[in-house]
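Below, in structure tokens: the form predicted alone, a single chain.
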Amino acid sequence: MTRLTNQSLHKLPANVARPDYDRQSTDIGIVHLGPGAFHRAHQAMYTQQVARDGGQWCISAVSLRSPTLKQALAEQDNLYTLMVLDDEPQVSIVGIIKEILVLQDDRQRVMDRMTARQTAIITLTITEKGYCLNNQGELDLTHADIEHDLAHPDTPVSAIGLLVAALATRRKAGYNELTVVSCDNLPENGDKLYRAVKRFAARYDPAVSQWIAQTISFPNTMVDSITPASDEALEKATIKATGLEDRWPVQREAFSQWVIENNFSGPRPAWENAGVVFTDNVHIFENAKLRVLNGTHSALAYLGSLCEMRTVFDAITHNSMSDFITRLLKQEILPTLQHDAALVPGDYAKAILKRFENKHIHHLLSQIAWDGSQKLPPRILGTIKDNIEENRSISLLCAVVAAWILFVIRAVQAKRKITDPMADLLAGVVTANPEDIEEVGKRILNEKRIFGGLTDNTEFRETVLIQLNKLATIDSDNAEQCLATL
């Protein structure tokens, strides 16, 4: 089987889109930290779509940990296939990533790229846990990676430490025109990244912290496109569609959205020509997305997993689960959202449910369920706090929290790995109370690093425990009856 490379592009079928600009002559202007599937299916594709409009906007992709992607794409000239899954699928070859570096192996080259005069943008998709924040959304100075980087500023391992090291070097060189763009699912992601960088820099060198505050922009953003993990089925589909072997293709749904605060301290690609929305009010978009899309995703992940469902499509097409999600949206999520001419919450929610019903997207509930201790605060707990303040119902949102706790309990009991930065703590609580689900619930609810002030809220605690007891025996056989009682 012929591998996807620059030399094999001419073998592609006519219906497969490919880079329509000169890859050889277009230079790097963007450094991206964390080149996972979402970045490669989303921001990279937007950037490729406007590369023909001019500018040096190829991407240097930096993996902070794993060399796997670099190794996989090295033999195919960093080209890869994007499969857009819909009733009429679209196939594209993406080539905007010009190089892939690994921090551990290519540290000097990474710093050279981040500090080059021509680098005008640094973007990040490092997941919530990569920001090393505490429950208040501020940099956690006791985080092991942050402690390491403060002690060894020349060899940082965290994205925050790496950014500060690069910004300090740019300050010395007088290279001021740089914008740092978070593309992760965090509310006010740019503001949180800015505060984390500035706090670290204040410990590193107060002068650098002051320069960052005066010089570098950190716009807030909202990103959205359901991107299932790459798997063997995708690799086979890619070969069928292109006739070429691709060691790491990516896939996403047809819907894609990128909203960016109009706050740049240097040049940028003409992303608006590819549909990016520039606005002064990202909050309306990000709040709707976090609560409607991500919040219901988490609900489906934990409740669906307990009912032995595999994908979002499986869960949303189950009548009782669909009814629960509809009630959750109508009664407890949509009342917390702002109305705006650009975003009608009810219409947005209908569009989200329709996207979930895309039978071509095999979005695994097990994947969505990862990192619950980090995802629940922005996706679910913020909505609960708003409803408590307005004296509205929280019972269905608390059922999602209870489902997560039960999901953790069952994983530990079945000796399955918990993918969560607090996995050891959670497993320890379950192991210490093997026969008492309610006691496990109480102890997990005491964890302020997850629940913050809600740990002391009697209504919240009691409602979660009530729902936990209702869910205690839920499985695929009694799902309909159990979900109806929530």
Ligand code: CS2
Contents of the next structure:
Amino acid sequence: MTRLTNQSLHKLPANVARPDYDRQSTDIGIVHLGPGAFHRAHQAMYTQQVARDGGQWCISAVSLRSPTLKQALAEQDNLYTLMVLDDEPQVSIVGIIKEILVLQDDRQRVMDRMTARQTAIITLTITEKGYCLNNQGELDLTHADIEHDLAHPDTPVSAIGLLVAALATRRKAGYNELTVVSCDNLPENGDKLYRAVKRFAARYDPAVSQWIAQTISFPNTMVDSITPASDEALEKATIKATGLEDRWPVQREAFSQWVIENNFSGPRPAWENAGVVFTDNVHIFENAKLRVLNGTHSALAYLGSLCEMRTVFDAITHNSMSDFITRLLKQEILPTLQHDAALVPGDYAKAILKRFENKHIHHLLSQIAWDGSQKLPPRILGTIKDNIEENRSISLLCAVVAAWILFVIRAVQAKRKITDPMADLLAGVVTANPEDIEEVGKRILNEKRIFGGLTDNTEFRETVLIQLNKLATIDSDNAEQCLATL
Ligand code: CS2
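Starting from the form predicted alone above, please write out the structure of the form predicted together with D-mannonic acid.
Full complex below, order starting with the chain above.
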């Protein structure tokens, strides 16, 4: 089977889109930290779409830890396939990533790229945990990676330490034109990143911190496109559609959105020509997206897993689950959102539920269930806080928190691995109280690093425990009755 490479592009069937600009003569202007499937299916595609307008906007992709992507794409000239899953699937070859570096192995090259004059943008998709924040949304100075980087600023392992090292060098060189763009699912992602970088820099060198404050912008963004992890079915479908072997294709739904705050301290690609929205009010979009899409995704992930459902499609097409999600949205999520001409909450939610019903997408609930301790705060807990302040009901949102706790308990009991930076702590709580779900619930709710001020809120605690008791026996056989009681 011929491998996808620059040389084999001419063999592609005519209906497969491919880079329509000269890959060799386009320079790198963007460094991206964390080139997971989402980046490759989303920001990379937007950037490829405007590359034909010319300029210097190829991407240098930096994996902070894992060498697997670099290895997989090394023999295919860093080309990969993007499969858009819909009634009429669309297949494109993406070539905008010009090089892939691994921080641990290519430290000097990563630094050279991040500090090159022509690098005007650094983008990030490092997931919630990559920001090393505490429950106040500030950099956690006691985080092991941050402690390491403060002690060894020349060999950072965290994205924050790496950014500060690069920014310090750029300051010395007098390179002021750079924008740092967070593309992760966090409210006010740019502001949080800015504060984290500034806090680190203040310890490292206050002059650098001051220069960052005066010179570098960190726009807030909202990113959206459902991107299930690559799987064997995708590899096979790719071969069928392209006739070429690709070791790491990516897939996503047709819908895609990228809203960026209009705040750049240097040049940028004409992303608006590919449909990116530049605005002064990202907050309204990011809040709606996190609470409506990611909030209900997490609800489906935990409740659905307890009912032995596998995918978002399976869960949302189950009557009582879809009824639960409709109630959750109507009663407890949508009332917390601002109305705006550009975003009517009810219509927005309807469109998202429709996207969940895409039968071509096999988005595993187990993938969304990862990192619950990091995802619950931005997706569910902020909404709960707003409802408490406004005297609105919180019981359905608390059912999602309870479902997560039970999900953790069942995983530990079944000796399944939990993917979560707090996995050891959570497993310890469960094993210390093997017979007592309520005690486990209470102890997990005491965890300030997850729940912040809510740990002391009696209404919140009691409601979660009531829902936990109701859910205690849920399985695939009684899902209907159980969900209806929540
Ligand atoms: C999902 C998101 O895995 C998850 O937690 O909720 O990745 C979701 O698919 C994207 O944010 C959609 O834009």
